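In the block that follows, a single chain appears as structure tokens, in the form predicted alone.
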Amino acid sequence: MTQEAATAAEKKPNPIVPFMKLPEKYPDEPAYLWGVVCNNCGAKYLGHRTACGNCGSTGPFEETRFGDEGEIYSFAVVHQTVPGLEAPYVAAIVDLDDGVSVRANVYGLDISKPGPEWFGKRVKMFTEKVRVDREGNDIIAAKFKVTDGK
């Protein structure tokens, strides 16, 4: 194997944020958002925490992985960004069904004509290649398709 084949095989995808994984099949097997639950009072959090902002209690915490739908809480169509991201675009806040809230980007929706009835609409995560870094290695990004016409 010459050297660039063993560094092309080194390669490998890597998620955008630390509160998403991808299995080791990946992209056979889909990519999640995963947090933990306060065992003191059910507050549940994306990714790893030290301390429940609920209740105080600083564990013991347990692991869990959160679903991939939910509905857009909120939202805002950003017309202006910073040189190699493509604008308009819509960012949200999604309430996924699992009690937690995550920011990303949500397609299927006519920008041209954004309104209240984009609020509850029903949502579901999809992960696509955003960018590569430095060492060659692709990122990973969450984004929301809209699933519904509500």
Second form
Amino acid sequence: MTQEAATAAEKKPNPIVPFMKLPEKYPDEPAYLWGVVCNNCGAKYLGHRTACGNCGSTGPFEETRFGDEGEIYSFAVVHQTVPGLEAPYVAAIVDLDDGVSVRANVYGLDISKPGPEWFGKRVKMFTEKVRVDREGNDIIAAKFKVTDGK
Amino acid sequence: MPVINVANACATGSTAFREAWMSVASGAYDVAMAIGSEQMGKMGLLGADGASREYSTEGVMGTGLMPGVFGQAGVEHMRKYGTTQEQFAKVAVKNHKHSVNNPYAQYRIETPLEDVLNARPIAWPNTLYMCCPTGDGAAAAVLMSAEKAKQFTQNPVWVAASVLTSDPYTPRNPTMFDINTLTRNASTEAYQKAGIGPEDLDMVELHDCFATAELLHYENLQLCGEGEAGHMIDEGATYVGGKIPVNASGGLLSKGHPLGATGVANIVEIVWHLRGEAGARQVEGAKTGLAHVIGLGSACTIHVLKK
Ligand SMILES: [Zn+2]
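Would you mind generating the form predicted in complex with the partner chain now that we have the form predicted alone?
First the chain shown before, then all remaining chains and molecules of the complex.
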């Protein structure tokens, strides 16, 4: 890591979570979420897995790229948060169409009117630089915006 | 005389009680004491987190903060059964009303429904009065064999069931913590071990870390049927004097939630009621009570106590 930090030229954007990948040509090529599928029972997980929580299989697991669309399963609107963060924000559980769920900030909703109409809202992923780490690398997060099928 | 330190998230105290119970039930010891204590000002068990904040996902990829996590669990119940924020808020109204009679509660202030709904939002649907306050606390319980107990009392309180469960696999967990399944598994096992059903309970102290959680646990503890929790609070069935009093102590919403102390304290509360020593909040004629605690990660304890 110290070598990587040596020159500005070697700085590179890093995903904020291990289950997100940034292609070599990011941002020209979009980032995506990835995970594994249990070959034995079909359970899907974000990121790596050494054993399946559902069936106990220790693999092999098949690596898979998850698509960037899904819908809101549940949510909360967080008003009180850690110092330095912008609030309120919609903290949702998004069910991706490809069969896994992800914690996500969702944008494009009237945050003053949370309610049952938010269930099932179609959302699409986008990525954004949220911070810079101590080595000067951009930290990239995956966020979601409401598309309403558009 | 051995001493064991226990850490099991919010279920720490009740896990210590269970370890003490097992050491007596196994015949290894005649007498054991479970002590739960916590100074939340020092962040308690949560204080150990020295991890880098740079890569924290809070507020940029959802939330891991408890008011939001339990908010999401409540909102899932809204989705399934049409439960409303008002129904969740009624839990806070009830528990704060109960707290007025509990000299051990951190807050002993009634909060009418309008006040609860208009209080500062912490993580919708939970407002300030729907979240447990931060506070220090301690509680202790002495357990002994039936033989040994005869030296001290003619009317002991019996541990009819002691159960500890963890999460089985459910699809969204731990992206979305599942606070339901392990509590359901624990309650089924506890009723079986105690040889009773939920209808035999006279009172329940359950883990109301947030108002949203309490309603879910009515169903998880089988106090009502699927999707009936909202109706149950509307009817006032869980008030002292109602069909099945829940959190006569005022619950964590009033007592605070010093993690290590919580699990012992709610067992102590049940014991006081079974002995008829609960003062103004006494559940009259209580003979059987259930104490429930859940810690995310996850651990759920249920103890059934009988006179
Ligand atoms: Zn599997």
